[in-house]
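Form predicted on its own, single chain, as structure tokens, below.
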Amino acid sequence: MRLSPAAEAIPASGIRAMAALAEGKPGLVHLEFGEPGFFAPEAVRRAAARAVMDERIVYTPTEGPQDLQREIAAKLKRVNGVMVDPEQVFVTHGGVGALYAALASVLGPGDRILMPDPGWPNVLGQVMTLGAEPVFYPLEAAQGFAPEPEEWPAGGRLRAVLVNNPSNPTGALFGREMLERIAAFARKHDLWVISDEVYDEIYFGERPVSMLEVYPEGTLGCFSFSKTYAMTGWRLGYAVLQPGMREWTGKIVESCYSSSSMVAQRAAMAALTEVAPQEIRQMVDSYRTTRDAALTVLEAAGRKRYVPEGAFYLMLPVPRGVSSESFARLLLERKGVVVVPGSTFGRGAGGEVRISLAAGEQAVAEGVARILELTQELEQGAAHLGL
């Protein structure tokens, strides 16, 4: 009998793979999830407690409470600088949810979206379920990763361009000028900007441009929970809709998963209102103490490419001849350090693999001299590896 074709041809995790190879092997380095090492706000915990105990829970509206929804709009307001109205919010179970629910909602099969070569690959397989195609723009660590939209193909039946800022694989940040340039071919071509912000408050430089605020008339944008407040498994995400869309947008929703946890939906109204900028900010501190420690390493080693402005990610290449799939098992196997190899998240980052940051400054820095150990063993040709 015969399966999906759709669920045939997306790719499997590389994370989740590179996971089940370590997993019962004690005394690694892990440097593979995108996890914040941090428990939840305690503000957090304890709505989530309280609504346990004192609340029944059930079913909430599809698009989630209009409290929750009135929250995250003041939200967008004093942190993203983005005037919107609430019933442009639409809670998400995470934020995956809130990009399918904003992919879904534009494309159809046979249609094209541009997306980033590295980028996230929870997406291309989004995109691949709805049958739509993927036409994948370079990010190239000589140009820091940064894209050239004037570059990028236009016509036949291009519906959308997917921008990710903050980066995830990367930790490339887009300033202003940038997203314009990505706005001008936007507009000039009319088409929807998916923008994926799950990273927008963390960065280690100039607070990031949302580009609800560059291309407010076409641009969907996709938030969560989870980095911000370390809310990983809560499994909570919104997703700013254009006005007159939430009809839409809800039929598809609904006959996904219904409606998003009623008991994430009251702790994510704590987060909005109880945490204090400062707990938020605290968190980031040691994202950026953690990069830099792992700048000092590549730096003592000659080996420095770029700086992170954003998210909690660093792409180091590997030797040359070298896939990243065969990097990233023979570092687990010598060196005790779990990484992703790059091929995960596109053919452009067939040579690099992907450190979190978010694993500690001294896990990072001791998997980061780990990982110059074996690219050094590997150019100079020390042992037999079987490559």
Ligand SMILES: Cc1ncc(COP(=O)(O)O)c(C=O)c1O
Second form
Amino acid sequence: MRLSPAAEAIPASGIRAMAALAEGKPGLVHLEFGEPGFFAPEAVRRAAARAVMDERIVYTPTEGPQDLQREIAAKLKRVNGVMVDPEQVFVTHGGVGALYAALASVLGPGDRILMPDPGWPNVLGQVMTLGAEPVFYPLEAAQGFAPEPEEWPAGGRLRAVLVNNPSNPTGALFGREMLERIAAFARKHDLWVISDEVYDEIYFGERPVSMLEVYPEGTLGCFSFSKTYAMTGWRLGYAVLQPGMREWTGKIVESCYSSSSMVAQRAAMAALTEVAPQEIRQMVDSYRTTRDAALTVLEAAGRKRYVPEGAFYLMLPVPRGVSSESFARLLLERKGVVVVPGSTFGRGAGGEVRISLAAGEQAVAEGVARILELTQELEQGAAHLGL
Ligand SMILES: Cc1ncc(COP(=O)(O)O)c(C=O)c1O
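For comparison with the form predicted on its own, produce the structure of the form predicted together with the ligand.
Now the full complex is given, and it begins with the chain already shown.
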């Protein structure tokens, strides 16, 4: 009996692998999951409870209910500064569902898509499931994890570019000028841009510009309630499609999971209409405080390298000659800290580990201090051995 080529080829999640290694070991500092440490806002929880008690929970339209589509369109205008027709909004099973809906709507077997390296690995699995071919563009630490769109390879069966802004795993944020350079490349080569903006409301300086604003004619936007509202387990997101695309994307989503959860839809409606912006800002402020605590520890050791401007992640280099997997395992065994090896996110990050700033100030400050301890021990050991 054979498995499908995708089932065989998709790499297992390195994030889950580290969590499995850590399982059952008490007293560890957990910095692996991109998981807000908060409850979803009370209004969200109450709306879900009301729905469960007072309504029949049934299938909904594949693209989600119209009132939620309208409310999401209003949010896109208010928060992201983009005007879309509510019929372009497609409610999905998490941000990951939005990405799949977008990718499966435009990519076929053999089509190519440019993707960031390092990048969030689940999208790679989706691309492989579709039989499409990933072509990676580097995000180098030395360049502040910014790409060079003018150097990207074009032509052949290249159909799309994936952009993730703000970025998981780097926390880097591309400004308008960078998005315009990407849009120029996409326009020139007639490409879709799949824009993963699930961290659109988690930023520490200027509000991120949406690709939907810069390249409105070719962008498929992917958003989520998971990060902004601490709703990871609720599984609700949305894609912003091009006008007239809904029918095609509907066929894809209908065949995958019919519709997203009605309970989560009711909760999302409350998130958009009842949660005060202040409540979101408080969560974001706590990520900023945590980021700053990590940077203070790094700076004191003379090892500060860059400042994440969005999402809630920080990449840290491992000593030369040590793989990110070995470092992550040693760190777990010797220092009791769980991080994700950079290799999980692509070849370009084999000399890095990722920590999640959502773990909270104390855990992150302690974790970074222990990472630096191990780094120093390994560097001294290497020096001692003349490596
Ligand atoms: C960059 C990126 N895109 C998409 C997602 C998926 O979001 P969701 O949890 O809503 O499916 C994540 C989740 O971690 C992510 O980090």
